[in-house]
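What follows is a single chain, given as structure tokens, in the form predicted on its own.
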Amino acid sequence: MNWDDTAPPADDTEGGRLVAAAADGDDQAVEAALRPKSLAEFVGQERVREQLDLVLKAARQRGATADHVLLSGAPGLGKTTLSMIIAAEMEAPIRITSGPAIQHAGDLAAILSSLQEGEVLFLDEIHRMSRPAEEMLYMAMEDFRVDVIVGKGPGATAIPLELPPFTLVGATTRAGLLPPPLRDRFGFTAHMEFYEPAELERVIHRSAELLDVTIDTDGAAEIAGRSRGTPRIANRLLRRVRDYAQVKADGFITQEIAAAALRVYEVDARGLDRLDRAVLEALLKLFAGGPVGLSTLAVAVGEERETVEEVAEPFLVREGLLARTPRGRVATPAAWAHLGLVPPQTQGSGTAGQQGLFRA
């Protein structure tokens, strides 16, 4: 049960998915009660958890503040709790921010000036921080000093400003924009990977007896089938199937339960929801599975274009259903396979939009 929850998402466009990564309004409010207090209790991530253990450990021993450090990965996976157990682990303070908050060095140096000695500074999409701010950071994350300008001008001077040693905790969904001077500042720098079904199955027990919700082995796998390898979705999937059981059962969630609760949620087995399979269906029903460009299957589906690229698109790829290529959007045969359809190239004739609705 490993979540993040700071400051807005980078934007709506997910707003109001079941499947969404990122937190909202009611996913910060049941973390804060749900989420893990120390490296023991954390779930899944077993290399970034050792290794971190083992950096966090030595910092303890020396008596010094931990290196800094750098968590990359999807939304949902655990950056933001790790940040807080980096914190109760060295036993400090911790300070929340993130990158869009700050877009001036004015607005950095004041947070950076007012820190405590060992205070952890979390700074979530870091990737998103102004340019004179990440130049301000340089420095403060290695020689523990920033220069604050005082006048304009040709008379203006640089007055430094020492700051007491602490720790910076970057996280980012997207490593690759940040630029390497950045980058090479951090001591420990960890990626994190989605979650497989068995690690969410056990996220989903420990989430089901803080929420005092009784659940049965099989529909724990049946929950954490469909939650796209995210502990942030198999709670929010969990507390739907809470409330379906509730009203329609007796409060026992079984396999049975959890399966048809998420069907009225419009989930399927695979974890696909409404606009995914809108987009699939599009592209082969309509297109005969490609190759067709990425604002042509936007109109079809109804949605903007950055909609299918950057909410749809990124799931449907890495559970092998889609295909970017040169040519535009392609399903592959496992597409075909999910929505019960056959591919035109095994069919008799027909026009190419027709052949894609023949059923298996």
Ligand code: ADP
The other form holds:
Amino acid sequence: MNWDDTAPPADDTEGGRLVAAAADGDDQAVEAALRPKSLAEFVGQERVREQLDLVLKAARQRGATADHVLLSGAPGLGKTTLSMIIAAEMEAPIRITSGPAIQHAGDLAAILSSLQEGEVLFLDEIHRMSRPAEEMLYMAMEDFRVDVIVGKGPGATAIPLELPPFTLVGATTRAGLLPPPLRDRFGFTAHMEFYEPAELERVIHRSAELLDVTIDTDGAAEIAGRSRGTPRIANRLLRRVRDYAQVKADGFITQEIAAAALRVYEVDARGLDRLDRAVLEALLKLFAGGPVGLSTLAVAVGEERETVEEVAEPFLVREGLLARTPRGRVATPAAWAHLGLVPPQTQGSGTAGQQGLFRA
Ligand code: ADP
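And the form predicted in complex with adenosine-5'-diphosphate (ADP), for comparison with the form predicted on its own?
Complete assembly follows, chain above in first position.
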């Protein structure tokens, strides 16, 4: 495997949050050990696995290079892992790079021209590639050829360069941002969904075994429920709970130990952390559940507007705890229930609601 070390570090807006979906330095060190190595080992995503299995088997039977594959989905759901599995199943080498690392068409030409026949090129965050590089990629994907421009101005000439057949695996968190001509050049597109708790439990048991950690079924369920549907977060929480179990108990992870450890790390039963709860609490306690404007809410929490909007809100919206409306942010009934608070209109006897119900 060949990592392109010109890739910039992962986006750090989440500043070391335990429930961040993007990888931090600590994750990168251990993730290599935890990645499933084959489709059979890859947990969940049944439909994607089945379809990909067919695509790869068919290519192998034909003795051909696999079609280009586009993987879309949130960070931490297994896109990098799947790209490595594709290479392993095709018994091909893999080169890993990312859109932001390819700012000039020349950067891409250099990578493409050094690929071996059948090699898998994993291009993470493909939606962040520069426009000229993207246009070069169209031709490379379709005809296994690029035009390298030599010289400048009127004297510039395009020298065609033949490429060996390769498989591009593109990954994006935002499939909608990809220009249609690029999307159309992928033979197979898979959308990765968030994982069900039972699937995350399987991820946790598997990782616990690899890390030589003992955990019971309820302990794994407790961590799974707080992992926001994301294997990367499940693995990270498992490592923190392991520390707690080792220092405070005999190393064995039970439901009680997992819950106590995650209380210390301020990850609640639904996977909300301190920031998420601060946003919800401000919305409920200071603004009676809204609607309130984003800027006002951010000031109340003492955070930047972008932090509230990009870091806390997506998960709160996904969980059905907060709604973005044209008039501002609004808490849902589930938010009141989650924080154990009572919405103002139903406080007291609740007769107003009942009168409303029986008026007819
Ligand atoms: P992405 O590229 O989508 O951000 P990764 O492939 O880097 O996600 O996965 C993050 C971590 O989660 C890896 O350590 C990997 O071991 C684990 N993981 C992801 N998907 C699965 C899965 N389906 N089964 C087991 N572990 C998984």
